[in-house]
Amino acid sequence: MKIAAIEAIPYSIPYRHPLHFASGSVHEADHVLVRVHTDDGVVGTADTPPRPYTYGETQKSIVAVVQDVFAPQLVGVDVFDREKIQAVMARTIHNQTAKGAVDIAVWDVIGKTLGQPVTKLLGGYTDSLRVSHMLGFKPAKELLALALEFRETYGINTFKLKTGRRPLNLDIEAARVLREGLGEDAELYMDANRGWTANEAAEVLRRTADLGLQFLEEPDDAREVLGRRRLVTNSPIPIAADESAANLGEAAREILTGGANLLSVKTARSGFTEAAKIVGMAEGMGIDVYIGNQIDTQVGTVASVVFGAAFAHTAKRAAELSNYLDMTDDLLAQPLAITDGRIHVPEGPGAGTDVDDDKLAHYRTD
């Protein structure tokens, strides 16, 4: 079964609330969808957000590649031969989006034709994922006022906290009140964004050793060398890499160097195939992981769902699948539903990124 052709459609859909964090802010999801179409007739789609201020994609530019590079190269190639379409699209630097998006599209194909769900084909380690909610910039009280909303309504209980704003009290201040507010079980992380220093980072670390924080994410540009590894060496818990270990490479790199000892995976940026590889590596290594959100819809939080399902050392802490809640509109055909804080996986064939196309038809911008 060979690729005949590859779609990339590029759509707007707005967010009820913007998000805003120490890197940028997102008010509409305008993102692109990515269909992978063989000469069976076989249909596989995945969706791919567009982060100029982390991987220096655009709409536009994910479009261009897909059709223009990828697409005329990948024509003709065989959906098992998934080794050799990675080989292809790694030909072209960068692009990390639109690269995972052919992937899981791909590997949609595949769970189709083989009549399975790929989360069975990854590994099928359990059938659902507890849900984690990212917290954006907000006064104190109110994102407090939030997360208890989402603890009642979906049986949350992990919560991710935007920080890396001056003067550094705004986020010390919110990771206080949510721990008095939430009581000692929930679960609580931080994530900078790259928005410290490594010794303001520090600075908030000492200033909350007291809250049972979980780990803090990318608190410094990693580029920050020594800076970044002081804090990683000193640090009571855990320092997570997240854009700064984009792919296999990088997260090796931030791992074996002392820039990291944890890591997020996230399946929009790596698809399916690199993300295991990431995932296989950390697990031998003895670091964690975790599986991440890039503000995804529907459509890119369902593979979340599968690839993070498929692996036990995806399972263990909770994963960021509920930033979706905060859209006007979905184009997933089948929509998700979070329960008693989990998300479960789709059944059926494929990875269950099917879209309604009324939906697509109505909000496609091309």
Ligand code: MUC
The other form holds:
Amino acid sequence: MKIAAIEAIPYSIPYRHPLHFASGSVHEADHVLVRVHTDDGVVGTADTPPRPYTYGETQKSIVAVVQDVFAPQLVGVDVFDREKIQAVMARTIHNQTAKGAVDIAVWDVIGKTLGQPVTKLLGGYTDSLRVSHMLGFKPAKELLALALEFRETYGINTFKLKTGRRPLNLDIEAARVLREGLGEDAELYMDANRGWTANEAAEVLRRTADLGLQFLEEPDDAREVLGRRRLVTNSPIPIAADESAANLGEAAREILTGGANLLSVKTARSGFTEAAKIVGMAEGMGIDVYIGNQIDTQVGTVASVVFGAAFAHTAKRAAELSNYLDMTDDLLAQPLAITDGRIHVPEGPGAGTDVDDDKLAHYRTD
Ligand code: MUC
Ligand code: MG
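Go ahead and give the structure of the form predicted together with this ligand, now that the form predicted on its own is out.
What follows is the entire complex, opening with the chain shown before.
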């Protein structure tokens, strides 16, 4: 069964509230829907979030690389030849989320063709994941009110606090207010998106040592190797790599050079094929992982759920799955639900990424 065509459809859905963080902000989901068509009429779907401040991709660059570079090279390749598809895309460097989406759409085709849920083909470990919610920059009291509302409404009790601001007090105060307001059972961690220096991050760790934070994600620029290594060596809590470990090679490098001792795995940038390799490598090295959020729509989030529930190693920790709740609308045909703090994997063949065609027609911008 061969790939007959690949579409890249730009669309835009506004956010109800923008999300602000140290490396940028998001006001609308100006994403790209990727569709892989086979010669016998099966269609696989995946979502692509442009994150120029993280990977250098834009909505236009994603459409261009999928339609003008990947599609001509992949038409005629058998959909089951996933490693060949990976090798073809690897000829083009970077373009992380564009590659991830093509891979997920291919897995969706494979699942539909075999009549199996992709989560079972990947590993079939469990049927749901615990949810962690990501809190963007806001005054401390507003953050607490929001977190309490999420706990009340969805049963979520794990929160990632966006940090990386100056003065450092802003984030230290926010973490303190959250801990005091949510109590000791809440799981809290920080993500600075490279906003601090290694020394600033070390100061934050010292001044929040009594707050029981789980870990600190991407505190500083990992390319400043000695500062990062010093931080990881001396930190009382794990230091997680997110954007510094965007692919398998980078993840290996950051772990082996002491740049991180925990990994965020994001299907939006790794697809299922490369993400599975990262998870296997991490598990073998005794490194914990968690499913991160690429500020995903429901179409992106369902892919994270399908993948994260497939492996024991990814299902251990809460997964970042709830930021689609800030969108005014979504494309997913079977909307997700968060109950008792968990999201369940969808039933039925494929990756669960099918979209509502009327909504796509409404929001597409091409
Ligand atoms: C995160 O974990 O960093 C913000 C930028 C990005 O690439 O992903 C988000 C969330
Ligand atoms: Mg991050």
